[in-house]
Each structure stands twice: as C-alpha cells, then as structure tokens.
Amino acid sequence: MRKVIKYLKPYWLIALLCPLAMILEVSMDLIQPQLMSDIVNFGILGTAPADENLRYVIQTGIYMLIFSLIGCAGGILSAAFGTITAQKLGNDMRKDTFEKVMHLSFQQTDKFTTGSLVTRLTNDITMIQQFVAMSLRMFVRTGMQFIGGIACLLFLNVNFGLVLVISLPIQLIVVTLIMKRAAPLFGIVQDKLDKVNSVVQENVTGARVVKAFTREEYEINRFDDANTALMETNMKVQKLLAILNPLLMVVMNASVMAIILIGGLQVEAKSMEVGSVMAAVTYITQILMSVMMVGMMFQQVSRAMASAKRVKEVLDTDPVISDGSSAQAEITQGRVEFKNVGFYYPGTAGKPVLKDIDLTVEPGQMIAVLGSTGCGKTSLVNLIPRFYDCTQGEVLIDGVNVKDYELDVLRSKIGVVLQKSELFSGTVAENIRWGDNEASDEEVKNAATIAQADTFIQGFNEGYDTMISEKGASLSGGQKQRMSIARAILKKPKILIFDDSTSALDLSTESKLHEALRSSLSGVTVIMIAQRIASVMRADRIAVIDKGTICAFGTHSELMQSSEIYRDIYYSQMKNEGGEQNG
C-alpha cells in the first residue's frame, strides 16, 4: 500500500481533516448511551418531583439533540472530505497508470492484454478508491467505538468485562477464519474480470467478422463460459460473506443477553440502576458492531490489496523501450541503414525473425520491401521507429543508432501508416490532423490531395466536417487506408513507412499515390511493405525477403534477371491478373 500513501501525500491536509471530523462524530455517539442513563435513572425513575423529573427529561434530551446534530454534522464533514480525498488519488492514480500503459512497448501491453489493462484502470482503482474512503472514516469510526466503547462499558461496572472477554475472541476467530478463505478469492475474481473484458472488447472491436462468419452464437458461448467463471467465483466469495455477518449476530445476540442477566442480577442487588443496564447494553451493541465492521473492512482490505497489487505491477513496470542518451540528435535527412540486424520476439525461445538484415536506404529514395507472409517484413519495418529493438546488430538513421534518440524526436520524423487502419470517432479533418494538430486548413486538403484522398471526402456531404464513426466503419477498407496516408503526410516526415497500407487500392488509386508521392514528397524516404508486385515495380530498388534474410536487392529489372524467387512471384501474380489460372 505505500503506492497509495504515496498518492494521498498531496491530499493530506483533506485527509486529516476526514479522521478528525469522525471523532467528532464517534464521541457524540459515545456519549449518548449515558446520556439517556441519567434520563432513565434521574428523570424517569428519580425521587424528585414530577416536575423536576419531567424538566430534566427534557433538558436532557435537548443536550442529546444538539450532541446528535454536532455527530452529524462531523459525519457529514468526514463523508465529504473522504470522499474528495479517495476521488483526487483515483484521478491521478488513474492519469499516471494511462500515462505508463502509453509509454510501454508493444510487447508489454500484449503481455498485460487490453482487457486486463482496461480492468486495471476501471475496476481495480475503483476498490482503491473505495479502500481509502472507507479506511479514512471507517477505521477511526470502528477504533474509537471499540476502545471508548470497552472503556465506558467497564466504568459502568467491571463485571461486564467477563461478557467481553467471552464474546470478544469468538467474533476474532469468526472473522479471522472466514477472511483467511475469502482474500484469496478476490484476486482470482479480478483476473476473471480481465477475462469477461477481453471477450467484450474483441467482439465489439472484432462485430464484422463475427458476422461475417455467423460466428454469433459461438460468441455468445464463449462470454456466457467467461461470465459464468466470474459469476461461481463471485458466488464463492459471497456465500463466505454470508455466513459472517449471521455468526457474528448470534454471539452479538448473546453478549446483550448475557449483559442484560448481568445487569439484572446487579440492580436486584441494589448495586447498579436500570438506566446503567440500558446504556450498557448499548455499549456492548457498538463494541460488537465495531467488531463486525473490521469483518466488513477486511473484505474491502482484502479487494483493494488485490487491486492494488494489479495496479502496481503496471506502475512499477519500466518500459523496455525508452530515450536514447543523444539529447542533441536530430533527424535531418532520413537515410536508413541496418547493419547486420537479427530480431526475435520475446518469448519465442530466440527463435530468429530476422538475421543478418544489411540494407541502406539513401534520402529520397523509395524502397520497397518484398516477400511471403511471415518472412519478417513487417518486423524488419518496426524497428525504425522503435516499436520494438533488434536484438542483434544496429539500427541507424543518419549515423545515428535508433536507440540514441529521444523517442520524441525520432518518432516526430517518421510517419507510419499501419497495415491496419485505425480512426477515431470525430470529423476527417480532426482525424488528419493527428499528424500535425496545427495544421491549416489548406495543409489538411493538400495532405488528402497527394494520398487520393480529396475526392471521396468531398463528396461527402459535409466535406472534411463529416463526422466518422467508431473505428471508421461508415468508411471502406480503401478511404481509410487514404485517410491513414494523408495523416501520416500531414505530419511531414522524413521517413515514410507503408506497412502494406495500399492493399485496398486498385491499381490505378495506387498508381497515382505513388506519383503524387515522387512529385510532392521528393526529399523524402518512403519504405513500402507491399504483397503485389504491381505496388512495388515502380519503387528505386526492391528488397526480396525469405525466411528472416534479405535473399535480394535491387531494381524490377535486375531482380527479374537475377532472383528465381521475385520471378516466382511476379509470374505467379501476373497469371493471376491475366486470367491464366483463375479464369
């Protein structure tokens, strides 16, 4: 918990002042119980004269009155300034989580999975925040009725003590026992929590192919098992719950009998009045009740250590891609250069993706990168601007190794358009402008212009105003791929890089990409991943990739001479266009 101490030290002032006010409350509570014992004994039962009686009644109660109201209004205070203390540490705990989930690298939030990490943010500093509002008022509140509570019941007469000594272990152990059981359990129910998230969170993002597929039914089988193992697990934690509270009634139960037979006998012996017994019983009713809170305040403690233990593992989790130590390099040309570069990804037992990658790339040109599914394309392409580090060799731009670089400045001179395109509910222009926020009006059509963009959005009817949907899904496949382009234009790199990000164009869209590219982005580098042959042929050179290595490089017609497998393969794709195998 000292993550959370952490968060509370800026709110200490509001959290000192939530105890502080729920002690006012608590000793307003304590001293009622012996206020309506002189009533009983003075004014009820006392030897005074009506009259005198009936005015101590009512003075008495008056006193009792405005007591309430002070213990109120310090449950008012407290309440408020708990929760205002719980709600300021889950805003920045929250900020600061989001701000790490966004720092980490790809493989560490695959690691985590997104409906884990949603959870985390949601769920688990939800109970963080409900620990610190209940702890800040809750265990003063249960603390002084307990202590003031003994202290008060032993001043009335000492013999009440046995009850306590009796009642007082068994509602320990009761406690005790069942929350040995249940604390486990609610790590268990978050990380099905995690599981009910990651079923949602693929089925809305994943609804077309669903579809698609009529895979609806399997769907709903598969959140139904996720939901029903959330469901059972819950279910065990409350069936423990529930037999808590019932015991500790009963031993409850027979402390006030026990009192009131302790009592009796003691007012028979003429050594204790009635109105003594009835604030006794009292007492012991809020001491036992105190004892059933810490019951209820574990299973809260025992919720919030497991969120608390989720949400510092994100926290305390370095990012395993971080600023290089060259503050001063800048990036002003964008020639790209692997020197013997080998890349496995984490937990594939080492096995190579890439090795022995030498490859240069000189300012301006254009380079296109070739090759089967899975031979390593995308991965060779991602190590530019660190989405994950090689694992061999050395990355660099402009004689600079990648890792040397402030991320910031790095990434700000690389564009990336994604094999897959992501959008964001908003206007299209918004949605282009997240290459360049500050972009003009006229730099937002001149970027949709060169990626063929322009015409389709003005035939919407409300132009770069017209509103996009979640994820684009009012768009084709091939306006948002454009968009995707135009964004990464906007932002005016110095390497462009297309990770198969055209494959939703025909022929003659792409054809005219390429040339607005070679005619308005000249000085820049321009790296393309592409599976047709077509998309590739009018690039400088051409880098066929087999199996992790770089089998071939050189322009179309070199490669047609002298690679049998770019000649498999533009054989292979020219038949298929022409008709000769598919008809």
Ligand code: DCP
Contents of the next structure:
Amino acid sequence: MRKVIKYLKPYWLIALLCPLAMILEVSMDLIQPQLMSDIVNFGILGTAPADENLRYVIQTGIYMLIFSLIGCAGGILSAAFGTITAQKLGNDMRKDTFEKVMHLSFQQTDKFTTGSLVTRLTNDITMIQQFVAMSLRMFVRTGMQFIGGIACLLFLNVNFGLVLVISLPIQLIVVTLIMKRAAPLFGIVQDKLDKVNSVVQENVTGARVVKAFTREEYEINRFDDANTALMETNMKVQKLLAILNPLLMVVMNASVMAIILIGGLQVEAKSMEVGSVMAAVTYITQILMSVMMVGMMFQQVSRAMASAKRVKEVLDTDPVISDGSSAQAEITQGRVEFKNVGFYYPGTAGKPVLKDIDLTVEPGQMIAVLGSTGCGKTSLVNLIPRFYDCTQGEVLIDGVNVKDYELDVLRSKIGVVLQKSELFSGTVAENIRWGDNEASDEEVKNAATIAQADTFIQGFNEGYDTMISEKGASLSGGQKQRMSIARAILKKPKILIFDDSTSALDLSTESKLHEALRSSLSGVTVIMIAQRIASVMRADRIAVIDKGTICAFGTHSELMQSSEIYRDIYYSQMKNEGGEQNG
Ligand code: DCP
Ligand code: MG
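Can you switch from the form predicted on its own and show the form predicted in complex with the named molecule instead?
First the chain shown before, then all remaining chains and molecules of the complex.
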C-alpha cells in the first residue's frame, strides 16, 4: 500500500480535489431530508394561511433543487478528479512495472512465467486503479455520510439513538464475518487468472505446433480446466458477497421500521412532527447504507491488496544480473577466456550443466563448438553476454571478468544470434536495424550481404521495406536465420556468437556465409555452435563438448587424429551425406 501512496504523490493536488468535491456532494445530500421535513412540517401541516404555505413549499422546493444541482456538480467533479488520478497512477505504475520486466534476467522471467507477468501488468494494475478511484471518493463519502447522518438523526430526536445502538453492531459483525472469509479468496482469484493467461499465451504463440500435433482438443481441455478453476473461485467469492447485501438489507429495513415506530409514538405524544420522522427514515437509511458501502470497500481493498502485492513482487525484484563496477572497462580486442568454469541452472539443485571448462579464444579467431543435443553448448555461450552467470570459475573478455563490465558495454560489443531466431513485426530493414538504430541504408544492405540475405530480400516485392509479420511468420526458417545474422553483424561487435544459426541453411549458402565472415569481419572473434561437421571443419579450432565438459579441442585434422568422439561424428555424418547424394 505504501507503494500505491508513492505513486499517488505526483498527483496529490487532483487527488485532494476529489474528496473535496465529494464533501460538497454529501453535504447537499445531508441537507435535503431536513428541507423535506420542513416542507412537510411547515408547508403542508403548518398553521399559516394556505397561500403562505404554498409560497413556503415552492420556496423550499427551489432551495432543494439548487442544492441538489450543487451536489450533482460536486459528484461529477469528484468522479472526474478521481478517474484522472487513478488513470495517471495506473499509467505510471504500468510503465515502471514494464521497465522492470524488461530488465529481469532470464531466470527471473522463467520464475514469474509470461502469463503471470501479463496479468500483473494488466489486470492487477487495473484493480489498483479502480481501488484508488473508489477510495478517493468513497472513504470521504461513507465517513461523512455515517457521522453526519448520525449527528442529524440525533439532532432530530435523541431517542432514535436506540435504533443505532442495536442495528450498527449487527451490521458490523455481518460485514466483518463475511469479509474475513472472502479476503483470502481474492489473491487466489488472481492466481487462477494467471493460469488462464498462461494457457492462452502458450497456445497463441504455439498455435502452429498445436495444429501440427492436432492437440487442439487437449489444449482446449487444459484451457477449460484453468477457466473452470477461475470461475469456481470467483463463484465462491460472489456467493459470500451475495449473502452480504440481503442480510444488510434486512437489518436496514428492520431499523426503518423501528424508527417509524419510535417516531410514530412521539408524534402521537405530540413531541415530534411527521416531517421529522420522514427525515429520520432517510437519515437512518443513509447511515446504514454507508456501512454497506464499507463492506463493499473492504472487498475492493482486499482485492486491491492482493493485486498490489503481486505488482510489488515484480517492482521489488532486483535483477540478479546487474552492472559490474568497472565503469571504464572497454572491449577492444575480443579475447574470450573460460577459466575453470562450472554452471548449473537456478532451481536445479546444483546439478551441473557445465564443469571444468577451460577455453581461450584469441581475438579474430573462429571457434566452432560441436556436441550432441543437450550437452550444454547454448549454456556455454550464454555465459559470455551474461544471460546467466557462471556458478564457478570465471569468464573473461580481454582479461576482465564479464561481471565487472557494465551490462550495456558488454552486450553492445557482443553480437548474438540465438538458437531460435526472433523477429518482430515491422519491415525487413527495421528488423535488421535492431542491431544499430542509426545505421545507414548502405550499412544495412552491407550487413545483409555478408549474412547472405541480400539476394532473397531483393527478391521481395518491396525489398527492404517488405513488412514482416509477427515473429517472422512470413519467412522461411533459413531466411529468418540470415536476417538474425545480419542484425547481429550490423551491431559491429567484437565478438559474434552463432548458436546453431546456420542449421537451416544449405551447405553452399553456409560456406558462402563463412567466406564472407572471414573476409569482411576479420578481427571479430566468432564462436559458432553447430551440429554438422561440414559447418565446423573450416573453423580455426573446434571444441567438442560432451556431457558439459570439453572433451577435445583442436583443428579438424588434429581432432580426426586424436578424438574418437569427433571421428565418430565425422564418419556418421559423412555416411549420411553420401546416402543423401545417392538417394
Ligand atoms: N537446461 C536447463 N534449464 C534451462 C536450459 C537448459 O536445465 N533453462 C538443461 C537442459 C540440458 C542442459 O541444460 O540438459 C544443456 O542445455 P543446452 O541448451 O545448453 O544444450 P545444447 O545447446 O547443447 O543443446 P541443443 O543442441 O539441443 O541446443
Ligand atoms: Mg542449444
């Protein structure tokens, strides 16, 4: 809640105007029954001559109209101020939360899950917004209506206090009992909503796979389960709330009857006027209504609390991977060293994915990393731009531990082509410019040429201005890979990392790419993960990884002599290559 108040601060003036306008509205509401009572007591039942009575009724009626117009204006202003404050606050909060999400490291986004982050950014913040808008208006409204109502009622006749003494505690007990049971459910509702969002998220992004495996039925069921769970929790909450209002209404009606009874006796005894009894009925209704409102507010408060807690969790998450302390450290050469590096993923109980890695890549060298699937290749290269931090030993660039660089400095000098190419909706040129926003058309084209992408881009009707649909769905796998490569090259990095980024290219395109890299990017250190021997043969050195360790390191011919694993891979692939050519 303190967080919410912090967000309220910049808008305190508008926020303050909201309850002020509300005070105007409630005051007018409190005056009305008094005027009404006057009309009855003096205007209708009065002893003055008839035309004077009529004048009194009309005059007081006009006052009532004016007061109600003033009250109406107050209400409109109050609603407007409240809404403005809430919208601005929500906007700021969404912005901050989004920024935070952008800076979370891989393991933290994994922990929250995408679906939950989306719910927190949208639905949870909306809940907080609604709460702010409501509380700005309602706290004042209920408070004034409650206290003012009691004052007016007792002013009419102290005996009415008896009704209050009985009905108020009953109402309070009912509200507390029900709210106590409902409050914990609100957090659960949001969690269930997370689950629904997660299923939707996965299936919308993975729609193609779902169709390919005709898993629609299964996924629809999975969605149904999550959706039903959400509905059931919501039902529980609503059932509780459904009991609340009728119960309060019973108390209220009983109280009204008691007032009429007490009032009636007083009128009989000539110690009170009929109009005053009418006013008393209105006041008791207002008082008890305000207690009902408190019940509703509790509901909103506990709902908003649950949401605020979830948003706070994101806002309070400090990125585990943050800037190093060496502000002046620069990457000038691109020497990469792994010294006794070990690594396990967070939450895997220390089960090592990499162990005892010692590897030095000299500036300008092209090193290939080869190994069976799941042996830890991606994990190895992820340590260089600090997508994850190694858990043992150290990774050095130009002799400086990667943890000591500022993240921006480090990552700006490293071009990474991820195993799964991600493109964004936009034109071809825009996607390549991700590498460098300032790059000229010439530079974009040049990067694309090195990446062997220029030819197919020219083949598009609109060339570099062709729109790419979301996630690059309109491109082939190899085209996407080459776009991603162009993007990384445009960055003019000192170190280029290709994680299986040429797997979808045919061998001749791949070898053209290698040649272009060699001739145009001399001096850039290249680390290239691949599964095919043909892709790695031309590298300066090849590191063969097996079960998280480097089991062989050397040139192709050295490895053919010394490494049995390498030879095995070589012969098995050559056989297949041959087989394909024959077939
Ligand atoms: N792993 C994990 N948590 C992650 C990613 C991977 O526990 N977030 C595990 C799965 C593998 C091991 O780490 O057992 C190594 O994964 P890599 O992605 O490093 O494996 P490769 O890149 O070598 O495999 P591939 O060739 O299939 O890309
Ligand atoms: Mg991999």
